[in-house]
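To begin, one chain is listed below as structure tokens, in the form predicted alone.
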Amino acid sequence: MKQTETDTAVLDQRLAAWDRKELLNGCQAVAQGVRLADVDVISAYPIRPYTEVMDALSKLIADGKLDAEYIIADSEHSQFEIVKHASSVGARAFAGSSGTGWMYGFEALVVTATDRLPPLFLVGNRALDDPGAFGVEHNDAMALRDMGWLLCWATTAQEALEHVLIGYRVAEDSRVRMPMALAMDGAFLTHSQHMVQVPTEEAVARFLPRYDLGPRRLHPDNPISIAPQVNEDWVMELRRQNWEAARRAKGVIVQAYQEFNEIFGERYATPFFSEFMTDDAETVLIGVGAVAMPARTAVRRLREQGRKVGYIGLRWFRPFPTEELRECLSRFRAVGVLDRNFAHGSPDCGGIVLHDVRSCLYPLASRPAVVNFIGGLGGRDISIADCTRMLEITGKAAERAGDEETVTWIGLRE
């Protein structure tokens, strides 16, 4: 096909959208995203494994590369309150936490969502105490899944940087205005280094408009009420407004990715999840976060043996891509859901992701077999061999009569 002058101009524009490549870990990549988003207020009470985001941001401010108010709080609860109030007066705001710190600020996190304010938070996924553990689990971020938050997982440092920009773009949209939690696996992504392409400030400015809260901005010249005591009189109506915002968010996410691809190149084939070697697959594994690396390697090796397997990386957990994932998963004979979390006492004692995946598939007249794997808790590694075993168990589930165990714990000590 002959390339037109218009095609060349578009390609040149997309190439010009990128500034340089740097060796960055996940935390440093997020800090670069915050710099490019030109955030106004940052509040910090660092707890590992997300600590280095705040280290990197403080250096950017000290070096004159970011003009932002950097407020050191006395606790996680206070830092979340600070960014909530900053957001309410029209400042683009950023904070984050991990594990037990995330739980300590839960009251403020819930209020931020119910007040429909759109700061962005990083969650460096970490196990909840007790027993004490610094390793990754997803229960910290997923605790907010039903509270009115946007919730997305990055798989690489590159995705982490880009989803700071996409996150603000979606959260601040007047049709949405929900807080954004960008999650990444502690240690496996927060501390691992990757070559990351850093976009130009000019390209980011084309993609991400300035934050404008409009008539909802809290200001002496605009007297409004925020979080009044309304009880049975208006709570139902306000809950419905939040519900509608979450429904609208899906369309805004699709639009944001289209605009991102137009400016930065075809970075994302689909917004809500990624597919790897699924075109003719019969068996797939679906997971969240950095497990994509060993899972994809296991898929590639099994493909070399002629096995029709694939991997799906679920990127957005809230809003959940019900219709999109239903259409995708209906193509396969068996689906294995990998949960790096726990939901003790839930249906079939399965993990959190399992229940949403099964619920999304329920209306199908002919559903794939669905099995669940719980693994990687407390930061335990999920290996290529583990992923291979999960794909083999999932494949066998398609051949059985439904009497197999739904849940298998992977990597458990004997």
Second form
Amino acid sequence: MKQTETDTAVLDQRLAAWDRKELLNGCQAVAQGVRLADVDVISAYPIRPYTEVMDALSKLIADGKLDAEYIIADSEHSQFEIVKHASSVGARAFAGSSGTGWMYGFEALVVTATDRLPPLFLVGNRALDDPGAFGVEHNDAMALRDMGWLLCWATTAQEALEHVLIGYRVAEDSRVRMPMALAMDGAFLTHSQHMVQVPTEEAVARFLPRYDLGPRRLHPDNPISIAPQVNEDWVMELRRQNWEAARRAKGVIVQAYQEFNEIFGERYATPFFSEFMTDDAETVLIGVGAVAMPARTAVRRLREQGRKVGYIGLRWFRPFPTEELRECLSRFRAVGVLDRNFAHGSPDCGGIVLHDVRSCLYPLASRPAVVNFIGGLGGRDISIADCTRMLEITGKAAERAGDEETVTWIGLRE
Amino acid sequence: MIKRVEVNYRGIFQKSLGKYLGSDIVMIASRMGKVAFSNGRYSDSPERNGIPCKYFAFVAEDLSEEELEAECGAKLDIDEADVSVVVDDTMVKGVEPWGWHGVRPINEKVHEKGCLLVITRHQPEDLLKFIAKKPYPYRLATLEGDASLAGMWVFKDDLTRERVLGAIAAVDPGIISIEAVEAYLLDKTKDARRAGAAREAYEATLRRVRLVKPGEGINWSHPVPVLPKWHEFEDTGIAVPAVPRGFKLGPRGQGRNDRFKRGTTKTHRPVIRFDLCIECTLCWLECPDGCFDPTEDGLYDVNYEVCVGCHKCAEVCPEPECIVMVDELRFENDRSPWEHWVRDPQGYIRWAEEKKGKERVHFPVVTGTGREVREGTYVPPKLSGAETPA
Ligand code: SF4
Ligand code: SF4
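Starting from the form predicted alone, produce the coordinates for the form predicted together with its partner chain.
What follows is the entire complex, opening with the chain shown before.
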């Protein structure tokens, strides 16, 4: 098909949306996203791996590249309270943490959601102590799953930068107003240096409108009091509003990706999860985070041997893409769910993602077989060979011989 | 094909150097049209002073970035290295990043066609006195220079970075070429001196590559710990047995953790002239790692197995020339110096002075400004009659 002049204009515009390539690790990519989002207030308290984000931001401020209040808190709890309050006066606010630090600030995280404020938080996933471990495990971010938050994982440093912008856009939308947690695998993503494309400020301004709280903005010109004591008289109705917002968020997310693609080029085929070689697949693995890299490579190699396998990278965990994932997974004979987290004592003692995936499949008359893998805890690596093995176990489950284990541990010394 | 470079560096003091080398390799390889990325062995951090750490760079010509990352990015360590760079030559004695890993040979990852590239002023033969044997031949290259140690988070800009890039181009041009190194440094810094330093190191390294024959080196005596399976230890969590309480006078007399000695952390070790000691107790009190063992004659022996080389004892010792920090590579064992002294006081003093040599190395308090080398003064032995052997 011949390119029309309008097509060319659109392409030119998309090309102009990108400024330059820089060598950045995942944390520095997030800091670039925060700079481009022109964040007003940052609150910081160190914990590895998130620390590198606060370091990168303080450097951007020191270098005169970002104009923001940078407040060092005395703990994660204060840190999260600071951004909550900043957000309530109409400042675009950013904070982040990891592992047990994140858990320490949990009370403040919960009220940020019930106050319907939309700051963005980076969770550099880290194992929960004890004993001490720095490596990735998803339980820290997953703890938010029932709290009225938006929760999404980036797979690459590039995606991390872009999801700071997408995150603010969705969170601040007046139909949503929910806090946003952007999660990123500690080490494998936070601390790995890649060439990252950095968008221009102009293009970002076209995509991300100003943060406007409207009549809910706390300000001397608008004296209001928020979050009064309400007891049994209001809580049900407020929770219902949270519920509606979480449902509405899905439409807002879809729209945000559409506009992102329009401005920056076709970067995301689907908003909630990515599909890799799933077209005629019979067996798929679904996972969260940077494990996509070895998993997709395992899929590509098995495809070369003629095996019908695919990989699904679940990007958004809250709101959960119930209908979209149900429709997608209904096409396959077997689904292996990979959990880099634990939910001891839960149904089948499976992982957190397993439960949501199985539950979303339940209404289907004909459901794929579902098995679960627990792996990569505490930063243990998940190799290409591990992914191949998981795909093979999942493939066998499709035959429903009845002897398949629901949960298999991967990479365990056993 | 994937090329893997590991940079062995000392935690904190060389952190920026390690990271910059990783970034530079990625930038240079990218400019050459290759795919590359870089990361650090994450579990090494938070890096404690002197702890051996690693930074990696991965380069490929025929892979997508995703495949490269799948192969290399989701792993904590590498299986084999095309080039293992060592930016502090005392690490050739072995590296112990964590108590769970054991003391590992510096050339552990170097594969058959690979190269161990060491910044050193020692001869390759001297280095091989500490390096483990391998069943296959590999290359050992040396680049003349000192360990570039900076302070906390500080980078010491002494051209080590540029010189190592040049040396890597010399030992494996399949990773980065010297022309690309020079062009990158010129573009980035507009400073011909930096590109010149890389070129000079490149030329020098080409002349200093030695083939190490199979079996050349030493038998490695440190076992690699085997960690138990999940059902092989108590299911109530990890409990590490306590260091037995107790204390007796004499060498190794104090209770210490035998599981993680941390001796591979040091670039220098203290040499003590026991004859000059005024028994002030300061070394014993101030050593952050409790390395000094009081002896029955009122002196303080030092346990080199656990000394991390922090220089503190030498700083606090009030007597000139009594405690002096000396290049760790001048020592082949960790035996008690006090026992040597008691056995043969005069011989010990000769030994100590020979080890000390002329140069006294200090690291100024303002970190990142590098090291100061002064000339030492010779203090004649102060031996009482009792210490003079008959
Ligand atoms: S250098 Fe001295 S003070 Fe430091 S650890 Fe060694 S013996 Fe102790
Ligand atoms: S600090 Fe020096 S003089 Fe004092 S006890 Fe130690 S070695 Fe002797």
